[in-house]
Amino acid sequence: MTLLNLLASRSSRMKASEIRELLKLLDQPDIISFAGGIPDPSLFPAEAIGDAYQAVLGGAEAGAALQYQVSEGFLPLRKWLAGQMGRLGVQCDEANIFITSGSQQALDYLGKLFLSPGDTALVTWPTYLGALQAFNAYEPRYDQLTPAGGNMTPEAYRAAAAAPTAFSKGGGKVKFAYLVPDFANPTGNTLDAGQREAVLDLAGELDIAVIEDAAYRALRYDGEAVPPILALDCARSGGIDNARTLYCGSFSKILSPGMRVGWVCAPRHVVEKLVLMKQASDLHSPSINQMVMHRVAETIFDDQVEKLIGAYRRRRDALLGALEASMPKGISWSRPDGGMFVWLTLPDGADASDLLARSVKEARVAFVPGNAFYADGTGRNTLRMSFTLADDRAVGEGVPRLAKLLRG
């Protein structure tokens, strides 16, 4: 007996993450991996987190920590986050903050909230693979978002969204634009203020939402910070409750991914809908993790950011230096001002998936092929390298091995 013939149509859009599969390579000690975009566990504030758990469970908060929680999230944490958003130029209060089980859950909820089958999501080419996975379950189409300027007019986007395809009878609408404006996964690129304003201009003409994924925003190593799209939107619209931008934040890259605490900062009417989804999905994110995260964040967040910036800046610089010294002509790469990633472009006709198979077998070096990040499966001559786990040995040995393979 099989149940596969009973599956919903959306299940056909669910694909295994190439990145999650590649993380299995980390269990092989002789593999030098630039694949997983994960923080260095040696830099986690484990002692502070452990102390916070002990304090919460050993005091008057223990009962609340082990009890059900309101779906919106732990109130003191939401107030702290509202204060942090204020520092970024977004004036809001706790009613505009919604706690999620990581920002990945936020993307899933927002896809569920906005996308009907056949609707269109605008995404950059390439974009974050996890966002595509989150949205795919709701059976959308994708169209290319070009913040730096392109030849797609609002009318062209609307016409493409409404046209029939092999998977849709047509009649769909453009619902939102999704992007990672700061140190994007996978390219490492950052949008300047003008490009962010252009995204808001397009969203206004199409009357759509903007999903701003800010997972890496705090990890800036060079240059001046650019205001979040939500801050620019609030300045235009007169306040957050009139804004069309939904800001997704996360503690995963700064404090701990394992605690699974993220958030959405959005107009109240959107938060109210997200709360209903949370109630139907998992009721609330773990109470104890939220309470511990609040204790840790309000005491060491800024210091932890500075520690990570110092460590990751050195690793970024080492990777860029090794690429400059080793890579053959015809290969280019991004030079990110922050984040976790460097994006390589190989000569036309190259296939990074084939290269990966050879690299793992012959050079024992892993990376992520770039086509995984393209909604249309193109970009086969690109690849992503992460430097957050790349110590001096990994960079000093791994990059020359990969460069030797590329020379043939």
Contents of the next structure:
There are 2 protein chains.
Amino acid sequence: MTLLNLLASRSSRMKASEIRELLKLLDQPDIISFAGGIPDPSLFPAEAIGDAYQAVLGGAEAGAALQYQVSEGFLPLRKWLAGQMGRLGVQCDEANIFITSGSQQALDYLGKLFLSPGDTALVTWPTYLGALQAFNAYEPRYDQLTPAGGNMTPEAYRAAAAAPTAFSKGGGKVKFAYLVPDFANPTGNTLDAGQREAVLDLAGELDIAVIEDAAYRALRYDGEAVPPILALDCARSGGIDNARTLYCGSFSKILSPGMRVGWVCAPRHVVEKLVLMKQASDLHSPSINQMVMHRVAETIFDDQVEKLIGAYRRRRDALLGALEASMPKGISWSRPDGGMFVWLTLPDGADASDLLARSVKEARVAFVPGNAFYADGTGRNTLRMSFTLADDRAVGEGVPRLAKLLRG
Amino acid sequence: MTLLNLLASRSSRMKASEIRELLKLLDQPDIISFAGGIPDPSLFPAEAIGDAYQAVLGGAEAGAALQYQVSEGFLPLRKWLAGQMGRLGVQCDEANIFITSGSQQALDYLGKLFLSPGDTALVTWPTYLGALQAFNAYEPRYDQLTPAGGNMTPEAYRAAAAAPTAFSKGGGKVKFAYLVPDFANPTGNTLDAGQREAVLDLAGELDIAVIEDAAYRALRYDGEAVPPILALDCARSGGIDNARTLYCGSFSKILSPGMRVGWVCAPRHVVEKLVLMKQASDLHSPSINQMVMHRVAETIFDDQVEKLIGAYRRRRDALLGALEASMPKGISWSRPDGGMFVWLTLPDGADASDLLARSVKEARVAFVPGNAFYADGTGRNTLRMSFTLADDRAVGEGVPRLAKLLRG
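Form predicted alone done, so how does the form predicted in complex with a further copy of the same chain look?
Time for the whole complex; same chain goes first.
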């Protein structure tokens, strides 16, 4: 997701000419950016990945690596992932694992599978912008999920979904709840086990699917891991093939986003539908990347997670410390236990898009205005800062400069 | 596309149990198969591709190769492809090139872009099964394109598209014509320049897009290349940004299908829409594969085409010779100038699915029954044979065995 697209999205009030001007400024080398939601490329295990490509292409597997592949994905990778899901409390086998081209593709396929125009998707306010983009293609309505407390009753969600609007004749149904339970993009917040159980209760009463986007799950810097919603679901439903939760995993944040390898762990009947969808849409994810990802993951996954945790924890702590030291009163922010993002809330009435325009010009600091993450376009007084690329200079100089601007 | 899916597709009359039994037989090592529409993996340039992965991951590009990438694709690859399109008579630049995960993804996106439920896609009878699968997701109707002569009038196509059916209230429009003009899958047939111009005439009168699937274009074994439909379109419309033709290219048949790199060459306004679609559906095709494909293509593309032409021409000639020598009267077949397939027509009333079941059991020879390639499920007396994997033994023993079965 580029900042251009964020700013150009329907929820921004900026004019095209203002956006263009802003983007020119963003390209300048002295800008300190907390905007990009991307991993630090200097931490990619490039050598291990290079060795794996060499091993695959230099050996007996070369033909298979460059040839067509089955749509469900490379079997040894699916088996390895089934084992990993077992470590998270999800007993499953390869028939429950479907390989995608990143978890964005999983969101697209699940949107296509569940949504007809006018149906309702339950999402948090704010939520991952890429999920909204994936689902938007299928013309849903959105209603607000508040898993930290305050969800509406099932009857109220149903009635809202069925009501006519200016764009829909009504009669739509609630089809799924989508959420990022661990270190969410954009807020950094994590749901505890009780909140996850409450989501399953609601989903059960509505008889809808739960899409669990676990993109950041492995990146925990403090505290104990909370079981995946899918694990809690399996425990209550009697096993994965009875579960309503569809777990979307990704190697993008740990090993490499550029290789585009993610997975869905789901009941077999859902995997079978996704396989048919994939066959019609791009046949399969690249054979070679799946084979290389399998080799690399099998060898260094846990070590790589440790390495990232060490580096990103320091950057999170530095960013939180700098915010604490310099931000004026009236501004609050999340204190994430993991992931990549800190979420700031400005005083009521503030507009983070306007602030960005001034910040880039005057403070030479960039971030992402928060309203793009709201399905209803609200949240104008919020913004997202990513700490994955924030080195000492960025934090030490950028945060005080932004704070100074905010103090006016 | 696996034979399983072909056989299981809606147009087959075989029962699930028969298909399962057949597939078990197909796995046996003594089966000679002309079924798979795949390149010969022993001809993949594995060493050059391995060297390119090593160069990209061992150098300054490693970070970019493993990082997120813009949705339109890797710029140097897009520039190189614009140059290649220029060699084919299509003057364009990188703004006209969009990178896809294989040309199957291009077909999916173009289906999504153009088709609403009940709209009509014009396709040949038979046509590429993967195109039908991609388009089917958008619930179109199909009407028959006969570019070799005999197309209906624009008025007749329009009236048919708008008429109600058992599944549609009517009011649909013709949205595009899809065709494989060079060495088509499954027939092997090629359209001459006059036939291509006639497709453009029809598309102009209907004011619809033309989707030109050029997957096999580089694999010409005899005769002179015919200009792409897009080149003829540019000549008459005054340039690519005025053209109605969307050219879908692929590296799958020349360099590697397993890396999943294809492209669309199209007017800028179409590329811009495809970029937004890709951003929502899988963000981008793998960065590293695009960078590697660029290096390999720049270095060895023409040599690799020469190598494949030499090998596949010999196999085509051997297959055609064996058919000539052994097939009984009443059976005819195409004599393709390139590509991967020969198309056989059995006497009226014959059923190639039934023949396949007998052939695998008795003659130990496999092929693809032709009716799966027909949008209307006809074509039961046709079948497709691929020669890309057909070595001397396969041709020398398999064809006579199949011919013996056909003679009864």
